[in-house]
Amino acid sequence: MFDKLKEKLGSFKRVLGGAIEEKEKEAIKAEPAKAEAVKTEAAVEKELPKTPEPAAKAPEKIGIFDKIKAAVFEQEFIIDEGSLKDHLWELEIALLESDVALPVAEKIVESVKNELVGSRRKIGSDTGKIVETAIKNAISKVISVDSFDFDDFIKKAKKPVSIVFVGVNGTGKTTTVAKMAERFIAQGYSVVIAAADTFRAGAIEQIDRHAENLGVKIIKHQEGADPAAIVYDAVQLAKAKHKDIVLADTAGRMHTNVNLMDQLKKVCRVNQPDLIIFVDEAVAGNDAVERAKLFNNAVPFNGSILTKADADSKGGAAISISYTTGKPILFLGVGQTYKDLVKFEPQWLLARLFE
């Protein structure tokens, strides 16, 4: 997952660690005066009456050799931009070819820069570690763009709560539905889902299946009845049965489809959803960026489930998606069965990328 990308990371981190290592040894020839300081001194003080001092209270002998050493590491350097600048713009590059959007990608080159240059850093220090924890926090502002806790929501939010699935179709959307239900089922809460896909041919089936297998009760009318009426439906049972969460699957559509967006638009007038979560393929890289700040536009959203996480090996959109929108990613979708999707945390994502 997102094997790529790190490896373009981990190749910069060593390239801009080099850099800096060149300058490094720049400023020990630059400062040589300092150890011949420390050699003078050491010669005079040789030359010196030395007055005994009891055993017990003898200071512990420095050699001339470890003031040196000394002298040399507590010197300092500062890391200009002549020496980075070309190797920032490799780093821009990587980011593009691994789906990053184009203003993200300037966002963290930016943060990068400003983190490193001017920068005071002493002679000796961990050049990869200083590069790894620059680009840490630059790709963290990006994707830490809100701090809602989605499982705490569920818990404090009034029941039923009512979640609505949009996006665009072949991405999985349905098959989320079926593991955010599974998922509420483990934590303990009572499920309904509305069919509300009348317009995809099978679709109503598709989530019947899922339904079934998961053992949990479905609102569904005919093929091309209105979606917000379904809805609506599954709302009222939940609330006369007691039901905690209803999950609402939408036809998949494209932003351009102005029938099926008011249509949407429709559903979440109509029932005031209490979340509504947009739904893409990771691997679709920059498309997927793009498709959810439209959507965003047209239908706010409060959140993101990216799927087929697994097949990532970019990660661009997972970085990208959060800053674009300003909504956070809520999970990610990594396999085939039920159980397989996991929260989004920032420091999950930054773990992987740089492990």
Ligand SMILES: Nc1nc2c(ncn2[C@@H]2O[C@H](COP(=O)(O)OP(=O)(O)O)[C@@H](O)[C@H]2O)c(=O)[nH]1
Given for the second form:
Amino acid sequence: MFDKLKEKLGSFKRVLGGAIEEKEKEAIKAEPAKAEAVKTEAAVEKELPKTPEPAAKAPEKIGIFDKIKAAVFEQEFIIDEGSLKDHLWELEIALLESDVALPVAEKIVESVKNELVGSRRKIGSDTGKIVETAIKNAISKVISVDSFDFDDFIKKAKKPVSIVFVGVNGTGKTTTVAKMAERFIAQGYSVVIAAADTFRAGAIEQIDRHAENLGVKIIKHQEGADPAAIVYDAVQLAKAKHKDIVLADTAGRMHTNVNLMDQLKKVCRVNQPDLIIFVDEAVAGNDAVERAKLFNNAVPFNGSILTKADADSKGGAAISISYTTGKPILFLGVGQTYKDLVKFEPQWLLARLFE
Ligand SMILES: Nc1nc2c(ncn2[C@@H]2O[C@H](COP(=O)(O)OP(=O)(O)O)[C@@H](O)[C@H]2O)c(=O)[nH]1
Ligand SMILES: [Mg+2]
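Could I have the structure of this protein in the form predicted in complex with this ligand, to go alongside the form predicted alone above?
To see the whole picture, the full complex is given below, headed by that same chain.
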């Protein structure tokens, strides 16, 4: 997962770490006077007559070289913009090549620059670590858009909680509905599925199979039926039977298809779901981010799920989608089985990127 991005960030860390190290060497060279002063001070000390100390209190012997080293290492050096400029440009290119959206790449580079330029660092610090921390902080800012805790929301929400999944075709909505059902069941909730993709041939059978595998009640009408009515029926059933969660699978649609987008708006207007979740595939990179923006305009959603992260080496969508939409990533799909769903935690992603 995100292998190419990891590689790029790793090599950036090494190169920029090296550049900062050069700066550090210059600082050491520019300050021989301080080392000289220590040398003189040590020489004077040597001349002074020594009063013998009691053995137990004998001070630890500090050699002249230790003193010089300590003096140099106590110094700080300042990272200036000039020594970073070209490298920051390279970072921006690396992010863009990884499908990070332009405004997001710019924001990351800006944060890295602000954290590093003008900062005072102790000589002898781990320069690679300095760069890693700056990048981690910068990415953290763009992926932690709000602190929405999905599990806590579900726990506290009035039941049944209705969730509608939206997005374009083939991105993994139906599979994700099944994965979410499995996750809710494991947490002890009861689930009803609404087969609200009445548009694509075979869609009802597909979700029906999942419901059967999972032992979950499903509400389905015939192909071509009104999806708003199906979600409505599912919620009514959940209310009557005291089910906790309604998961509505909807038809994939392009944001440019006005009729289908109007249909989706109707599903949401009629049913007022507790949550709308946008599903797209991480592998779609910038396309996924653009689609998210347009879906969010039509049916403002609460968060996204990025599927197929297992097959995504670039990571650009995962880094860009929250900042672009202002809505958090809730889960990542990481495979084709029901268990292949991980709750998205910014710290988890950051650790993956530098492991
Ligand atoms: N590798 C991988 N494949 C996935 C993931 N999620 C879904 N898929 C596959 O993507 C394809 C389309 O999924 P589907 O749920 O039918 O998409 P929908 O059209 O949006 O409902 C199927 O072959 C799924 O098995 C995932 O997280 N990882
Ligand atoms: Mg589907």
